[in-house]
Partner chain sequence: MGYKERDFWRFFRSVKLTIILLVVMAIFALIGTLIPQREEAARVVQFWNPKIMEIFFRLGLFDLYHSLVFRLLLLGLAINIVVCSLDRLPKSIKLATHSLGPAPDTVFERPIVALRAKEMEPKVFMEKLKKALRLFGGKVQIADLGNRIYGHSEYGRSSYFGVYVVHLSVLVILIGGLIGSIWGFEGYVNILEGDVIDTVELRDGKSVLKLGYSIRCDEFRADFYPNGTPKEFRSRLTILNDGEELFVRDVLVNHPMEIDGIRFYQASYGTILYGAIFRFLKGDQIIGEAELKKEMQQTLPNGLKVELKDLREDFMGRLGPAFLLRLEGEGLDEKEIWVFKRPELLKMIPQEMKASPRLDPSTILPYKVELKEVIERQYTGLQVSKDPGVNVVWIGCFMMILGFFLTFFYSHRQLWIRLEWDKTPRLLVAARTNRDHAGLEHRVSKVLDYIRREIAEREEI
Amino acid sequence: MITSSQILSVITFVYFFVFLTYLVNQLVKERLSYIPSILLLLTTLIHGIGISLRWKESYELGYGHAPFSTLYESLIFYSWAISAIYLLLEWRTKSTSLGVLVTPLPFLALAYASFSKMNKGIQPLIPALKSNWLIAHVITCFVGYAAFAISFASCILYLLRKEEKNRIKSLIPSKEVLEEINYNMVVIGFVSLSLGIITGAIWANVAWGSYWSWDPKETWSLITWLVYASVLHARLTRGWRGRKLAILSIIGFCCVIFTYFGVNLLPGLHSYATM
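What would the structure be for this chain alone in the form predicted in complex with its partner chain?
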């Protein structure tokens, strides 16, 4: 019988392989057509099965909770959300060139989850996490983070695209398309993050006695929210589109990363996310 941890450790390398097919596809001027996309779709499906299996296994252990309670589990879900949202984007835009920059993200997240010393076992839920809000809060937050990751990839590509003569870059979507992708991803991320903060506030009001207590993770999610709010407003201002907006979006993603990992260096109420 296959276990979830077997699936998840194998899938790490599969993501790297998918990344290579995207890379090769760019080098041979997309002669591989949709093969990388189909591979990514299959990988994401198996990844999803891995997550569901872990959920089922937690019931067999008698704990019975969604696999969203530890740093390891959040990384597993985060990498899944990135590739799932990216697939939707690919389906909408019919363009595969962003895949070279996006597919390394789930690979890196899974590799970090697999090779670091963090606890990978299925843990029982501590009292603070025993709430129906756990699933809504984690899913909305990480869907937001995932959309921001793709926004980050599109901004990097936007900044790289400057020199027009480079052969590899000739297949890259136009700057306008990249700006459009970035905007759409920021919108999805922003709405999801807002829902994440709101569900978090509702939960905190039940668990911690106050909907807002300036816990470092709360504060950093607010910082992220403020930066992306300014991205959305900057888009309406002349002279702020293009390069500046791409840089502001990249700063936004740095805030996401700090909200996710960096905050663990600071003391606070969210400490279970470090385990």
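What about the form predicted alone, after the form predicted in complex with its partner chain?
If you are looking for partners or other molecules, they are not here, because only the chain is given.
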């Protein structure tokens, strides 16, 4: 019988293959049409099946919880969320250009999850995690993180796109399109992260008797929220556009990465995230 671990291991390499199809598609000026998109859609669907199967396996083991409780499981969901949100963006924009930078992200997340020494087994929840708020908090936070990842990719392309005519310019969407993608993804990410912080505060009050404890993860989530609030504020009230806004958005994603990985090295209430 096929297990979730087997599916997720194979999917890791499939994402790399999908990245190669997007790269070839760009180099030959999209002669492959929507083949990369179809492959990514199928990969994302199978990835979702792997997550669902792991959820089912937890019930078979008698634990019965959503697969979001450990760093390994969060990486699995995060990579899926990036892929799913990007597919929606691609469907709306009718452009596959961003796929060259987006598809490596789920591959790298899954590769790190698969080949690192973190515990990959399905484990019983610690008491603090036994709450229905777990699903709401994790999903909202990681949908936000996924949107910020796509924003990051669009900003990198924006900075690579020079004014002069060259080969790179012909493969990248216009600066106006990239700027709009960045803004839309930041809005989605900001709203999702806001909901994640709110649901996390409610959950913390249920689990620990306090809405906010200035735990390192909480503090850096707030810092990330403030950076992206600054991105929106700078665009809407200060009229920031172009390079300055792209750099500020990249700084925001650096905060996301530190919030996700860096604070796990610090002691705190979220130390279970290193499991």
